[in-house]
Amino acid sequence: MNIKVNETPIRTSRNFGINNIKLTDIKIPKNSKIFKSIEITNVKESSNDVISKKLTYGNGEILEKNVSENANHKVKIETKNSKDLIKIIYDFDDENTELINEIEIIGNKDANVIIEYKSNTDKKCFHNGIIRTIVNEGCKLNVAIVNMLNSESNNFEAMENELFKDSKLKYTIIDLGGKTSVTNYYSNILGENSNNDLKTIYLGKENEIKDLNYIAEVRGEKANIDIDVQGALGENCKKNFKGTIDFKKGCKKAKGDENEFCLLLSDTARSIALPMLLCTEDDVEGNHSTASGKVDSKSLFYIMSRGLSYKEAVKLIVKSNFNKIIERIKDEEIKEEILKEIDRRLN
């Protein structure tokens, strides 16, 4: 199937080739058997009350319909104990290669949530998921999404958030896996003094495709959105980053920042970025920046003069760029898995 996904909220010139991404020969499974290779920690699994309402943006009608009609795993999380680390680990193996999932997170109490996708198979895997998060008044919620699928897989994830008064949502996305990885992130920042802190790392190699579309609509007074994306691309990998901060009428004294930096590890890697600021309120502060560049030759020379090889030096530089974001993960075992995966993919 040929599909067009991840539309920008505002159309730009067709010459940029970034308004959406067109994918060919994508097989979208239907009637997949129940995905059984799941580890769930500190939450009682419940699927009956998951609300399947239409997404504001998402990855497109075809993929959204696929989740609503064919999901083979659903879970609802209501945070009740701030001491608990909630984990959901989807472990793709030879018998579990297709996951269509829907996750609802209701933030009532401060909590940490980690959702991980990983492969223990060389088979081509498929993941299409929706994660909806509501952060209620005064709640502080940390959510981390870790994608470590194999390099033959397709990964589609749509995330949608609602933030209410005095709430804080710290979102961390670790996007390392997949031949094609497409993510759509939307936050409706409603409440006064609400705060959404989004940090992402991505790593691509060979002919992989990364497409990131991050959208924040700021409505609450003195609300804040901070987006920071750090990436690295090797071989013929292609990446699109689309970041939109939209200050809506009434969000006086709100602030928004977005920054994206891409480290190009080859001459044939391609990085396209489109940061946008939209505004219908006059008393706000917004900033955006984007840049890409090769590994600094002086840094390479310095590190290699200490006895490291070229590959080892590049790994060290990439991991130093990523380290602050990786440190946000509240699980030492998963952090170690992430570092090992970065090493493996940079060999």
Given for the second form:
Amino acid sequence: MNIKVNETPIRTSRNFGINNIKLTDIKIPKNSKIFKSIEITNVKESSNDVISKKLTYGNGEILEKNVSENANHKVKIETKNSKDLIKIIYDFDDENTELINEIEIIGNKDANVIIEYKSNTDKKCFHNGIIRTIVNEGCKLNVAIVNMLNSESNNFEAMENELFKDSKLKYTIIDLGGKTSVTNYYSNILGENSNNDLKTIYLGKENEIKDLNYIAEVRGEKANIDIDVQGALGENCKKNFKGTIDFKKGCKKAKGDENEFCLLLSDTARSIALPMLLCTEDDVEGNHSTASGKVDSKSLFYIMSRGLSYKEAVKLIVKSNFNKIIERIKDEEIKEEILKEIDRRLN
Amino acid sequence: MKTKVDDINRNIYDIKNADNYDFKIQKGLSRKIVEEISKQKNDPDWMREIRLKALEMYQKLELPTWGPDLSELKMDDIATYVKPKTELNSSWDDVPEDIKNTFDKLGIPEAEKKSLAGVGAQYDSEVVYHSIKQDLLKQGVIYTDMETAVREYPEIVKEHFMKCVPINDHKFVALHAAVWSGGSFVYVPKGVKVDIPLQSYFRLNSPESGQFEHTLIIVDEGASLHFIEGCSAPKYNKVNLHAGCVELYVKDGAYLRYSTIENWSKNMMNLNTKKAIVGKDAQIDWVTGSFGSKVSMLYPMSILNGDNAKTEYTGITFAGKGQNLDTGFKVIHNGKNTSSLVNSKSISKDGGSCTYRALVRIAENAKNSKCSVSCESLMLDDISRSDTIPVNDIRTDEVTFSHEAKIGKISDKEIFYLMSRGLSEEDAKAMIVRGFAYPISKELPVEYAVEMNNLINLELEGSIG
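Moving on from the form predicted on its own, kindly provide the form predicted in complex with its partner chain as a structure.
Time for the whole complex; same chain goes first.
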């Protein structure tokens, strides 16, 4: 079926082709069997009693309804022990190719959470998920989402966060997999002194589509949002990045920074960016920047003069751009997997 | 504590003349009205056909689904053609007293004497005065009103009219093409450098009416020109409409600088369209100051078709109470080695809303192109609004593209510093705002820079502190 995904808070001219993009021939499964290939680590108490309230933005009505009616895995986690690294690994295989999931994370204590989607099958996989995160007063939460699905798959993820007073949410998104990968990230930064730090890497190739729609509404006084997106696009890949920082009235002394850099590895790749700053409060500081370009020829020359091939040199440059973000992943094994996947995708 | 003035006396800009006209078409828009305008203007058949085709397009096209609210605009309440009680004159002495007085107060004849090579002055729907220096005439430069151009240079007009901006571009372009009247036509022949600027000034006096002037400028190969456009209107209680259209052709190796100071009254819907097609090794620079109007939707566009073509955009927008100014810049890089440089600033205060909305598209063939965009917004209070909505569409890897924007208020540190040097808080803030606007005002012709600073002072008066 044809679906429209990822609408921005402010409409743009239809001719720009960036808002509410149309995806064709997306098969949205219903009545999928329970997804069984899951590994959950360090979760002492979890339940499947997740809040199913309507998303503020999300990936569109059809996909949201698909989750609320057909989820084949739900998990609710309340963090209780700051030393634990919580991992949820969805390992797609020949028997488990469809995942429609809902995750709720309640941050009561400082914690690290990693959610990974990977394919151990060549079959086309489908993932449509919602992750809701609440970061309670004074709590620090690190959440990492790692998408390493195979190149035939469709990946849809909607993330929605609420941040209360003095809380800190460090969010890392590693978006490598999927023929089509659509992510919607919405943060409601409510509390005074609350801080949301979001860093993303994406890597697209062939005819893949990446659509990223990040929205941060800043409401708390002295609140902070920092968005940093680093990407690389090869072959005929098309990427849309839509980033919105919306300073709401009353968020005095709030700060917001948004940065996107897209490395173009092919002359047929297409990078569209819409970095928006919306502001109804004067006592704030907001900055955004975007940049695109090919691999720096001086860096290439330097690396190749040390005996590396062109391909190896490009890999090194891409990885060096991504490295500071990959370093945020707290699990060495997953970090290794990410680096290997980048190597594989750049071959 | 803030002291607020409800509505600013915009002195000379607000002077109203009696609504004396020779002919005012009935309000609304219909085939009959368009045919009547065409008849009044004695259009050739081809122009009449364009008008009627555009009317059909207007009826088909939807209002934009994005941008400011246009619901207050009721075409049934707008008279699209108002002919003032005079013909086109080449001497100010022949212009009727009340109209001449208006332009006198706006300083147009004075500027003509001092610093302009030619002047066009439009009052409501018709150009009432046009002149050009003899030496430019001898070099083959044509500067006249559009109606004369349609009659005397039909081949050039036919080749270029509504070609750079097609009639189906958007609803208000279609409206413009159906009811256009007045405007300027400039042709600068190959290799001719026009060192002193030409200026057209557009004044809308009649209430509940629209101005739809068409500006067509062709700067031929290797030629250069600086064209200045000014516009203003007194304030009425009901909505007026400005839907002009500017088509610029900058041929290979040519240079055009297009400066605008827009100071429409605050009941004006300013839905203007400006586009330039730029040839090989050619350059267009836009300098724009947007102060007036209730609602503006204005996004000048450079289409860099030729290799090595360049464009620069320098613009400032100042929105006060009741204003929603949605402005920006669009650039399409089609040629190789093309470059664009965008520097936009906006100030919003007293509940005003500024939006910077832009497009940068670097097409597949535009190898080695460069684009740099900088956009700054200043908010003077917490009841105003400022948004930045840029779309960057990069379709090739051989590019250098960067965009940066920042938003914020006047820094307390800067105010403190200036006050420690003896300035009052109001003066310190006004100085900072003028400093913020300086990179733009220095690009304007001196008279306009002075006018812009006066406007800033006028806008700031009594509203900050």
